[in-house]
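Next up: just one chain, as structure tokens, the form predicted alone.
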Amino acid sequence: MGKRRKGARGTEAKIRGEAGSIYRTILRRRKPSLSLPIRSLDNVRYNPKVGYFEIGRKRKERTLTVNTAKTFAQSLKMMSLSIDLLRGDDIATKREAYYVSKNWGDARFDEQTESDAVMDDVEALFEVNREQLGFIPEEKGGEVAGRLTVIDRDPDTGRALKIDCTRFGSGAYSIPISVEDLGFRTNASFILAIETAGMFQRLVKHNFWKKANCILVSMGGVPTRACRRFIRRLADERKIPVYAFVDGDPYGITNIYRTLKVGSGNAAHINKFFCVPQARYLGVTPQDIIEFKLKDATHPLKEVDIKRARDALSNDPFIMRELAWQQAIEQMIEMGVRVEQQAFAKHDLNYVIDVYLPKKLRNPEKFLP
């Protein structure tokens, strides 16, 4: 057995405590129940002083009845599987956990969506992140290039492995699925989180990180939990700012950037681990379309874009608390267009490197919150 992951004993103790309570309730011939927070945007609050979505007080009770027997059993079996993983210093992907359930008899899952939902409930119940329970995502964590040395560990010897992110040539360091035990060394001035892999590759190709003394992180769309956790830990530990560079459209703003900065409604119980409250929005902004003469390189807003923008203005706790964002989104709706990161190629393929980013980075205090 290898070295147990950080916090494993504490998580195991929480699970055993809940299981013990259920056992004692049954011995008293009473119906046991699980009190779970409701995971939705309707049950979150946003306090700028905290910096991320927090779970509200609304809860649901899962009481053992004839109708809930299967789901209740599945919840207990998922907790038991987590104990096994923690004690054996092992991991299971969400897909593997689904297949493990095929040995659970009548408690097995018919579809992975059911397994994922129960796993999320267990995560919320104990107020820990999924990785602390031993469960890992399938998706890749993101890529990194620039002035950063990542300190990892050799799994066989336990010796430190120093990974220099400036020495990957035309490639980049891949963020692992679990980043809790990584160390960081850097003298970078900031972290630039980039939405698209194509823009990330352009900045890497031309060594923008060297010119700007920064760390480049490719989010690849909505950033994975591992990617967000990596950025958060790096920013916290090295005390450096985070700037987001995404497409100027409602999805880029209200899904990609919002998720990076304050988290999401259905994951509010663990946003404190995975969001990056110190992030600021570099661009692309609606005002950039005007200032950098991009109007003829834009695309009309679709109905789904307009709906997403208006929903954010009326329902998103983060947008509703930030006047600057309300004004920017209203401006986008009024202009009726969206703009992509690659639109700067209208002027020149490297205009974004030679003109746009240097000009924007001279005034980070003007970035949207």
The other form holds:
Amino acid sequence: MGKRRKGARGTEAKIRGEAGSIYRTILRRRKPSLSLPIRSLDNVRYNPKVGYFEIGRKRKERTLTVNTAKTFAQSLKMMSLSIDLLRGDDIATKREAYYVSKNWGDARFDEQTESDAVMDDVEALFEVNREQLGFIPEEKGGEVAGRLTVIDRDPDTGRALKIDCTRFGSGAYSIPISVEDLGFRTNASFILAIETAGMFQRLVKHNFWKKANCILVSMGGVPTRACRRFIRRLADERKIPVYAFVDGDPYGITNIYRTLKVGSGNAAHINKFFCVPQARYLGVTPQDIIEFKLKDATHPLKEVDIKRARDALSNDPFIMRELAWQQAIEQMIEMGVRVEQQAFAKHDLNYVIDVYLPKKLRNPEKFLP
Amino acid sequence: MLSIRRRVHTDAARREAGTMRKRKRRPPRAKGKAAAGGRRPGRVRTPSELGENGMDLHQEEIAYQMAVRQREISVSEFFTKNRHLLGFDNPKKALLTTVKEAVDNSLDACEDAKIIPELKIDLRQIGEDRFRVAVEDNGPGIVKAQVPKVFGKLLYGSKFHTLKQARGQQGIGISAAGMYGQLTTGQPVRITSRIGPRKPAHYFEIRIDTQKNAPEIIRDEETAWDSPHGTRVEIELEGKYQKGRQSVESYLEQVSLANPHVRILYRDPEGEGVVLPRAANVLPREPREIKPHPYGVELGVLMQMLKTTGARHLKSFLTRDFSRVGSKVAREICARAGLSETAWPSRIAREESDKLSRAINSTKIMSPPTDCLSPIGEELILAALKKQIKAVFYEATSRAPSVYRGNPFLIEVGLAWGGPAAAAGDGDEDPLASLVRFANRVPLLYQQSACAITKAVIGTNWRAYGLAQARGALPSGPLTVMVHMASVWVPFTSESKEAIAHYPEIMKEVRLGLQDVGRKLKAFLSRRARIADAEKKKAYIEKYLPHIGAALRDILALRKPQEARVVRILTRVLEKSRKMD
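Please show me the structure of the same protein in the form predicted in complex with its partner chain, now that we have looked at it in the form predicted alone.
After this comes the whole thing, all chains and molecules, with the earlier chain placed first.
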């Protein structure tokens, strides 16, 4: 049992507790019910004290009725599957869980979207992330290079494995799907989370991490849960700042950066694990367009960009709390243009390494919140 | 429609006097043309034209020349040219109309004689587009002397001058059918009739002289017939036989629906026999004849009545010739019109009928009596629907009589829902409901969209009653809606009697009737849905509760009896709860 994941026992106990209360309710000849937090943006608050989206108090009762009998049965089967995984120290991807259900007779899922939804419900019910339930996402976690040693375990022997992220050459360390049991050793002075793999490649190739004494993480668009969790744990444990370097457009700000920092709206029940409240926005900012003379390397904002930006101004609980962001977004709408990370190549391919990043990093206190 | 009616009425009166002049005989549509032709002298007056062609004719001469061309047109001649007005527009419709006219006549005759009708309809194809229609009834028969006139003269009949609920109205139908046959095949109408077992049956062959609107007897002889009484009409005509909608079959089925007391034996051109049995063995209540109500009488009719009345004084004319006019009301009318109560009706007809008409319309007069109507009745509608349409839900309503323009009428609505189509299940490919319309028990097969009944059915919100309905369309689903209007005078939009005119009073009654059966349908459908729910509920319980038991057993390591207990309790708890959620 020593090999078992941390917290597995706790999660198992939670599941057994819930199932036990359902069992007792049934014995009292009452209809059992599951109380689930409502997972939607309406039920999300941005708490600046903790620095991430929190789920609100609204809950829905899933009482067992004739109509809900199927989903109710499926939720319990999913809990039972989770217990099996935890007891056997195994994992199942969402897709695998869907296929396991094919063995449940009439309670099987017809589509993976149905099993994903039930999995999300169970996750929200116990306020744990699905990794703690033994379920893992399909998606890749992101890549890491720079001044960091990751300590993992050998799956067979359980012995510690030290992975030196400076020694991948032009390649990188791939963040695993479950990062809960990783250990870290580093003396880097910050983590740079980069939107595109292209920019990450450039920085790795020119050993930027060496010059800046940092850890580079490639997010590849909106960061996955594992990627966010990895950065969070690393930043928390080693007490190092996190800077985000993404495109200067509404998508980069309100989707990629916002999700990295405060989590996503529809997974608010687990955001406390999957967010990086200490993250700051290095760039590219609308102001950078002026200061680094990028005007002729911009693109006009598309209608969807403007809509996204306005939507964030009026609906996103995080943006609505941060005056600096409102000003920056309004400035962007006023300028009517967006700018990509790679735009600096207009001056010179390595302008970003030689001029932009060093200049910005001199004043981290000026980064947007 | 009413203008046509008035015209026919005047024609009928004139026919007796035997003075029909060309200009009066023109149908209204042709009037403009006639006027244009008649004004040619006006053109002659143009000076340039006068010089050029030298046709400098005197005004009177032209009038004389025209007088040569002006002569009487017989009614028959007029209808020969306008046969579409009577429902003989095309061969298919002509065949149906012929059957329909003969059937209408037979049924009216039987009911008048208080005989429960039994009809034999025999259709034979005798050439590529030639048919022989034979309709035989067990009615009272027609006395020998009348037969030629009834079948060989248009506008000859017993029903036009009375206000009474009947199928036929004008005495046109059967003679027009005979005329159509004569026109297309050259064959005479063949009639066999017998008025009683002690009298011999008579066989006639009659041709219509379309010039004179008079019958021409080709054959008249006694014959052997095994029916004790009744009439058989045989018409040969050019026609086209088709099955399906608007076919003779579907017409007869509808006749049987609205006339549950009739037994119909039908043999189609392919030799196949169909029997439409009775749903009731009693005759409908005999409709009472009433006098016209003052509100329903238009100026022209009023003038005619004033001229022909037997009353000597205006007041007695009003009280004797109208319903619901007592001496108090008559006095009030006279006062309002500023006419003397003792004035001569015929003098008023010439000079002051206009005043009188206005006075009538501004006087409050009680609605006409409604006991003159003979509804089918809810019970018989239900019986007929059940006999004819396979469905799971039947409903009928017979509304209280109402009045439009002084004419009493009543609306009956029947509804059948379900059947094989409903059992098939899912609703999205449902066909439109079928609507069957009746006026005085006669099915209306054509011009559905022009009919007030159709408009009322479409205007009803069937979605409120649990059916699907597209905007501006009939409801859809396995539904048959039957609407019957009974009246002493049904306001058709044309002489071929295919659609009912859009009187607001009629539309309102139809709508109320539809709503009445609609509400009951709704109740039925909800009940049905509840039952389906309950079944679904049971299936759900059986399907999914065992999985809840199994999951709890796995998580909590329960033993088999404990698991079984969980499922048992849950099953009981859920079955007890009435709703699905």
